[in-house]
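One chain follows as structure tokens, the form predicted alone.
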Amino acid sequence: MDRSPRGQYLTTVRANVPLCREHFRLTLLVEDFPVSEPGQFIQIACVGPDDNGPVDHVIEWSPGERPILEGAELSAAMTMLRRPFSLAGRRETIAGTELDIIGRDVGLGTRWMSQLAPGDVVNIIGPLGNAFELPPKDGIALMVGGGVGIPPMIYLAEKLAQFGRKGVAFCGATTLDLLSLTINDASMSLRSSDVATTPQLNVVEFAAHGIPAIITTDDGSYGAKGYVTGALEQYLDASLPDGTGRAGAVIYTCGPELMMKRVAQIALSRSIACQICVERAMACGMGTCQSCCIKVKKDDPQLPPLAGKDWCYRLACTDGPVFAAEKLLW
């Protein structure tokens, strides 16, 4: 896709949900904030924009004595690096552009993020990164979204709709009190097996755009029990067999490493195109800082960089988050 003009913004939020034990949406309002895409990220700074920061200064030290040290920055702990996120959801509205963000409360960052309140300011770089491209008009999207990777399935559904294309959410949890979205009350009682792995419109997120979900929890406490790799292949296997409907089919993931990988290796062994938007820590989400190195196979070993191997480095912030699956090398 031609990548869309970034800048840096002050938003204000707009509303900021739980949804579970761990987990928040917070939804920010930006006014012109740039086109944006299912897959595409912000840098959020963890601060106020009022807050202090860093302040060069002057040590005054002598051999043999303790120096005094004096600073924000030196006397308590604070969010020095802007933290990356996967866009959510994106709505227009008379006062701007609102923005979703889902979170969970595991540091310093998210933990002021997970404690805004409506009215506050926030400061994002953004949109960054390339994006998801959609299904052919008869293929159908399959989303695999595990954890925090969730998010930017929902946006992805969003898109879907918009278009009229057709899609399955396939979304994993350890257990139910840490999946970041909202069960229809009437469904929570599905724990049949059987039932659980027949895609239902149980999940207010997707079901909104008209696009079913099968939902795994790792201890079984909703849905089916297991992994969501399994019912990825389960799906597959009963719904999608060999020569019916493959070859629209795009499968797309963000989630845990380990679980990207066997999605990974479940649609190239059944020849299933497939997207993967990487997670990697990012200090600045623009290629600056080299941070989030990702190792690829290259087109023709010849070309640079690294002439003569047939591998390379690329960033997931700028070559990426979004890979086809055969390009990765894990």
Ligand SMILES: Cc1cc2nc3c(=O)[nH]c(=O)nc-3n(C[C@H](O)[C@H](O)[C@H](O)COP(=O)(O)OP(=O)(O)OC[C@H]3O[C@@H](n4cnc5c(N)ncnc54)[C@H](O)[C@@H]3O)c2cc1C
Second form
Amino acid sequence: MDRSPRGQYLTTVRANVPLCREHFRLTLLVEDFPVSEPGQFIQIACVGPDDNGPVDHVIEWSPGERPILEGAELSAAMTMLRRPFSLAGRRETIAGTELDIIGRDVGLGTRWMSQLAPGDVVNIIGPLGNAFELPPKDGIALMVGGGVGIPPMIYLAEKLAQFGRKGVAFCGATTLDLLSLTINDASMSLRSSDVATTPQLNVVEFAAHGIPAIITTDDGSYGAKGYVTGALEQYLDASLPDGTGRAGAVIYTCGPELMMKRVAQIALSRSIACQICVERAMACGMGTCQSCCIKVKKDDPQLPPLAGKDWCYRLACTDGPVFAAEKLLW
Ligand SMILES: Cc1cc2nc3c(=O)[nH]c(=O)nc-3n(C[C@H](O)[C@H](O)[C@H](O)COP(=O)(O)OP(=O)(O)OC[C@H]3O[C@@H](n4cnc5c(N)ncnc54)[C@H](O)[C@@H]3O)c2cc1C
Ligand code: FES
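Which structure goes with the form predicted in complex with the ligand, now that we have seen the form predicted alone?
Full complex below, order starting with the chain above.
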């Protein structure tokens, strides 16, 4: 894709809705946000613009002297670094662009985000990273999201509908209470033996784009019991057993690395194209700090970097976060 320009924006919270025990959907309003695509992410400063935090915190320092770090920056728990979040959706409104983020409260920054209220101001940088490529015209997108890997799939579903592409979503959670989606059971028409292989229009976020979904929970508290990768395999073997159907299929995945590795194996062993959105821990999100490197295969071992080797490191934040499955050396 052509990289859209990125920038720093002050946004206003439009809504912040709890989705389950630990997840929330935050909607931010921003004027004139650049073009963005599914797979891209933003970096959020998890501190208010008027707080004494990373956005405006100044450390006294003179050239040749050591900085004096005795204040809150060392003694208090602070979110000095921005936190990365995948775009989960985007709408154009008269007031500006609305961006959806689905977060899970796991620490200081996400706790701060979960407590934001309409009208609060949030500083973001974006859109960052590369994006998913849509399947061919007659193909089908098989979207496999686990936990906080589900949000970019919702944005992808939006794009698939816009370009008239077919899709099926496979969403995994450890338990129903940690599933960050809205379920409409009235639209279910399944016997329990069918739940792993028959996609249903019962997940509001995907059904809104005409995309059916299969839900799995590790403990069986909703949908098919087991891992989402098991449901993907069962679906592929039942619905796309071989040949023509698989040729236009593309598997998209985001979530825990173990899950994505298994998805990659499933795809590669069946010769299905697979795009993986990695969520490596990131500091800057813009290619400066080198904290997010990931090992990949090189097309030509003779070319730099690391001439003579058939692998090199790439940055998840700028070369990714989306990589072709066959390129990744996990
Ligand atoms: C490109 C990208 C997209 C992401 N999209 C989403 C999203 O849509 N929704 C969402 O909820 N989260 C997403 N994440 C993860 C999110 O950035 C982290 O959960 C967040 O930074 C935690 O911040 P915190 O201050 O709340 O927690 P911290 O106090 O910083 O950390 C809490 C715990 O989470 C762990 N942690 C932090 N970052 C990660 C990570 N990247 N992977 C695994 N463990 C981590 C820490 O090691 C620690 O154990 C994404 C990450 C990346 C790199
Ligand atoms: S997060 Fe800094 S280089 Fe990728």
